[in-house]
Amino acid sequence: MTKVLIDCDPGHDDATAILYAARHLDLIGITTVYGNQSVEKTTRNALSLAALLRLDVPVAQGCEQPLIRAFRHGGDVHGKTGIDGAELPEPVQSVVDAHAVDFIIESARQHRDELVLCPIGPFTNVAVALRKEPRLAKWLRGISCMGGTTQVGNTTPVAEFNIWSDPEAADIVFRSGAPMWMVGLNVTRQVGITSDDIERLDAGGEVAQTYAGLFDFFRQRLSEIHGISTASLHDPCALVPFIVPDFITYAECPVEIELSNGLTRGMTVCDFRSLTSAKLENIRAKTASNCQVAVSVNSRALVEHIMDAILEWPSTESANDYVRSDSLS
């Protein structure tokens, strides 16, 4: 079973990714970062989700701001708590006595060649870890992220929120040399929870009802801001290559992060060109491929698979004790 560490900023879709990973993978830990709200709020959300799901998984708090620019949170979409829409239980565990950066490094050291690191928030923790431990990229089985887009952005016309929040950090990660999978808005916007799905969840158990409330809030905010009729399941898509790989199709290409301060800051430049010559006077050469980029998805099948994971999750009433994620599969 694939070992995975989720680096996140919960977040409605982050909450779904945590459940999805715990259901189908060996979730060895959760690290938190600023993003959808402050790192204090996203960390509390992660601890509350662990309590809701009765997960025996360590949580480590990480960076509170980007490497260079000022922190700007995603509360416009995710609300004042970062995960508005349902009452989550009070945390029953505390964060571990280690910064997320050190937790990432130690986890990769302990599970060398086995661990998949999944950044589904801003990339700051991962970038700092790569800089602090130069061997980290070689220790990892790979990095599978939710971030970027090959088409339209959500925070700017061309930039997706996770990359835009800290482009310098994303640049470090994409240039690290670790095997990478990137799933961006061009795919994740197609994977969404409908109003009918929310009704199905609301008729389920305690966990399903909680997610119904979260999705209902998220869907309404996305409708008001972006004119989208579903609650986008961005973050669980980063886990798909290790759960149901046939659901998403990837294409290998070079990806570079735009670091300028203009309109394109934070853009993920994916070079899908087919150049037949390396010696061209006025055409920029194609660099070496560094990423598998998601280009298409079997969206409804993936939504149903995620829905099943939520609907089948044991309620707190039926669970006698906290569970390791690898005991649920």
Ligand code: BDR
The other form holds:
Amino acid sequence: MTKVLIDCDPGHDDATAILYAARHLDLIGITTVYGNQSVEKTTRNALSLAALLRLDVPVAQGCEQPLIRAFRHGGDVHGKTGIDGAELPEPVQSVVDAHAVDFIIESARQHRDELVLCPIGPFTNVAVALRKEPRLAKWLRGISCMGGTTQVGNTTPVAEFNIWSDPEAADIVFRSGAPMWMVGLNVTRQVGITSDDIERLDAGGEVAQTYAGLFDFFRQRLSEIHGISTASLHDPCALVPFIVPDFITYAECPVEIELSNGLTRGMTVCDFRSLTSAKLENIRAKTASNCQVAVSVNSRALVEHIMDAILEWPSTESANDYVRSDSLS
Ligand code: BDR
Ligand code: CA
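If the structure you just shared is the form predicted on its own, then what does the corresponding form predicted in complex with this ligand look like?
Let's see the whole complex now, leading with the same chain.
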């Protein structure tokens, strides 16, 4: 079964990724980062989600700021707590006594060649870990992220929030040499929870009802801000290659992060050109491919698969028999 470590900023869709990973994969840890709210709040949310789902998974707190620039968190979209819309339980566990950066390095060392790292918030923790331990990229089975876009952005016309929050960190990660999967907005915006889905969840057990409240808030915010009618399940899409690989298709290509301070800062420049000529005097040559970029998705099938994971989550007894029971990999 695939071992996964989620680096996140919960966050409504992060909360869904945690549940989906725990259901189908061997979730060995959660690290937190600023992003949808301050790192104190995203950490508390991760701990409360672990309590809600009765998960026994270590949580390590990480960076509170990007590498270089001052940061404005994403409270506009995810609310004051970072996960408004439902009352989450008080945490029952504390964070582990290690910084997220060290937790990432130690986990990769322990599970060499097996661990998939899933950054689904700003990339700062992962970049610092790669700089602190240069062997990290080789120890990982891969990095599968939610970030970027091949089309329109959400934070600027061309940049997606997780990459835009810390482009220098994203640049370090994309240049790391680790096998990479990038699932961006071009795909994740198609994976949306509808108001009918929310009604179905609301008629379910305690966990499903909690997610219904979260999605209802998130859907309204996305509708007010971006004019879209569904709650986008961005973050769980990063797990798809290891759970239901056929649901998303990828194109292998070079991806570079725009670091200039102008209009295009944080853009994920995906080189989909099929250059054949050796004569490139006036054409910029392609660099080597570094990423599998998501290009299409079987959206309804994926939403239903995630819905099933939420609806079937046991509400009272221990979740241990339910999680990790039918993974494909
Ligand atoms: C990403 O930004 C956050 O709002 C979400 O949690 C997701 O990781 C989408 O751009
Ligand atoms: Ca996120």
